[in-house]
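Listed next as structure tokens is one chain, alone, in the form predicted alone.
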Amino acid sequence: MKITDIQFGMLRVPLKTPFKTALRTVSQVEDIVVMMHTDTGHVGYGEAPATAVITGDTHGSIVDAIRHYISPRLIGQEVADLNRLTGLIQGSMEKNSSAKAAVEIALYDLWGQLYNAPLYQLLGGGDPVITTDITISVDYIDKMVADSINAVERGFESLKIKVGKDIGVDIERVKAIYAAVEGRALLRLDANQGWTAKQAVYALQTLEDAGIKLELVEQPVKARDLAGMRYVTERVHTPVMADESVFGPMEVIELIRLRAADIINIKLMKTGGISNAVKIADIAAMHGVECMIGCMLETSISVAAAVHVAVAKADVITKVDLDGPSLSQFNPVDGGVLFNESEISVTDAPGLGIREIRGLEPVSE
């Protein structure tokens, strides 16, 4: 099975409600879809969102990186040479992690199709059913409480609460949501780099002193402030998770060496795809550090790839934040992973199992 062409499409899916964090507000998913064609007629699918405030990638840069730097290295190559091809992708250029991720996802999809097996089985197997949390966007307190109650009533047992806009209001947000769902759902806070180290310690200690038990707090300080991450980690009981601070394996090693966080959030759009995600999980497992697997605003194409990784690495990926499809008004994908609110199930279809993607728009040259 040889790669013969890589094509692009734009996929737009409205969200059920605007996605608001300390960094941005988004009303719809707008992702670049990659279609990797082969001489056998098989097609592998990948996907990447433009998340400039986190990865630096834009729609234009994703397409340009793949078209001019990554694709020429892959055309004519055998899909079976997976490790060599992922090396070609990762070595094609610096950064551009989302572009690399989209291509890697499509390649791994084909790899599974080549051997007629679901991807998670080729990655090591596992229980093909996992459970995700759902994100509660930062908003007025009453709106966040209502959204939290609605999520619990839909069956979600873990809520990721977006904070980081105003420290005083953030504390009141969490108190109100905790009071509304206590005993029915676990709370995960995500500050998206919105606090200083001292603010984070103040907020978390205030919440802890009020008897509020949090499952974790995600990226409380700026991504590059590893000293600040360690400052928070050393002073609160709530587990601290690194997200934007960690893109690849080398950053994970440094974070663990500094003991700057308790948990690592793996996202394919940060790692540049599946190959580095697996490496991060293995490094974390060796050091006894738990991982979460998360997503940006992605549809069930690239989220499906993350699901397969989560299933295969469930020994170390103990938490799942793959709610992109649950936040969307509809699923544009036929086949693939099955999303039913908090429950995500993998079928036995080869690769990612995607049959068709509806609503793809052409991408101009």
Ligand SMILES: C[C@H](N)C(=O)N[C@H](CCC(=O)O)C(=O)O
Second form
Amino acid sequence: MKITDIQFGMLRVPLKTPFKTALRTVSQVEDIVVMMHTDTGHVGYGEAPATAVITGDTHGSIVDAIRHYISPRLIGQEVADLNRLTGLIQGSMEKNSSAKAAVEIALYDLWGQLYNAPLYQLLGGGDPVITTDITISVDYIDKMVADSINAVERGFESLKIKVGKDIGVDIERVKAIYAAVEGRALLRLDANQGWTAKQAVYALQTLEDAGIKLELVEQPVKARDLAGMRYVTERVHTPVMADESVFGPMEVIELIRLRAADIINIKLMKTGGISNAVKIADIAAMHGVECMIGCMLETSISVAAAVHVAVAKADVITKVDLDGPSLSQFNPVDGGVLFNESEISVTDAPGLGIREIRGLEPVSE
Ligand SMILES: C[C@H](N)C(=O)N[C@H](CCC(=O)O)C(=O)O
Ligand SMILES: [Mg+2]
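Write the structure block of the form predicted together with the named molecule for the protein whose form predicted alone appears above.
Now the complete complex, all chains and molecules, led by this one.
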């Protein structure tokens, strides 16, 4: 099975409610879809969102990186040479992690199709069902409480509460949500870099002193502030998770060496795809560090790839934040992974199992 062409589409899916974090507000998923064609007629699918505020990727940069740097290295290559090809993708240029991720996901999809096996089995197998949390956007307190109750009624047992705006209001947000859902859902906080280290310690100690038990706090301080991450980790009982601070395996090694966080959030759009995600999971497992697998605003194309990784690496990926499809108004994918609110299951279809993507728009030349 040889790669013959890589084509693009634009996929737009409105969200059920605007997605609001300390970094941005978005009302629809707007992602580049990659279709990797082969001489056997098989097609592999991948996807990349333009999360410029986190990865630096834009729609234009994703298409340009794939078209001019990644694709020329892959055309004519055998899918069976997976490890060599992921090396070519990762070595094609600096950064551009979302572009690399989209291409790697399509390549792994084909690799599964080549061996007629679902991707998770080729990655090591595992229990085919996982459970995700759902994100509660940062907003007025009443709205966040209503959204949290609604999520619990939909069956979500873990809520990822976005904070990182005003420290005083953030504390009130968490107190109000905790009071509304106590005993029915665990709370994870994600400040998306919005606090200083001292603010984070103040907020978390205030919540701890009030008897509020949090599952974890994600990226309390600026991505590059590893000293700040460590400062917070050393001073609070709540486990601290690194998200924007870690993209690839080298950053994970440094974070673990510095003991700057307790948990690592692996996202394919930061790692540049599946090969580095697996490496990070293995490094973390060797050090006894737990991981979450997360997503950006992605549909069930690239989230499916993350699900397969989560299933195969469940020994170390103990937490799941793959709620892109649950936040979206509809699923544009036919086939693939099954998303049923908090419950996600892989099927035994080869690769990612995607049969068709509806509503793809052309990407301009
Ligand atoms: C969608 C997911 N639950 C999530 O919250 N991801 C964010 C970043 C996503 C974005 O801004 O597109 C995160 O974990 O920081
Ligand atoms: Mg995060």
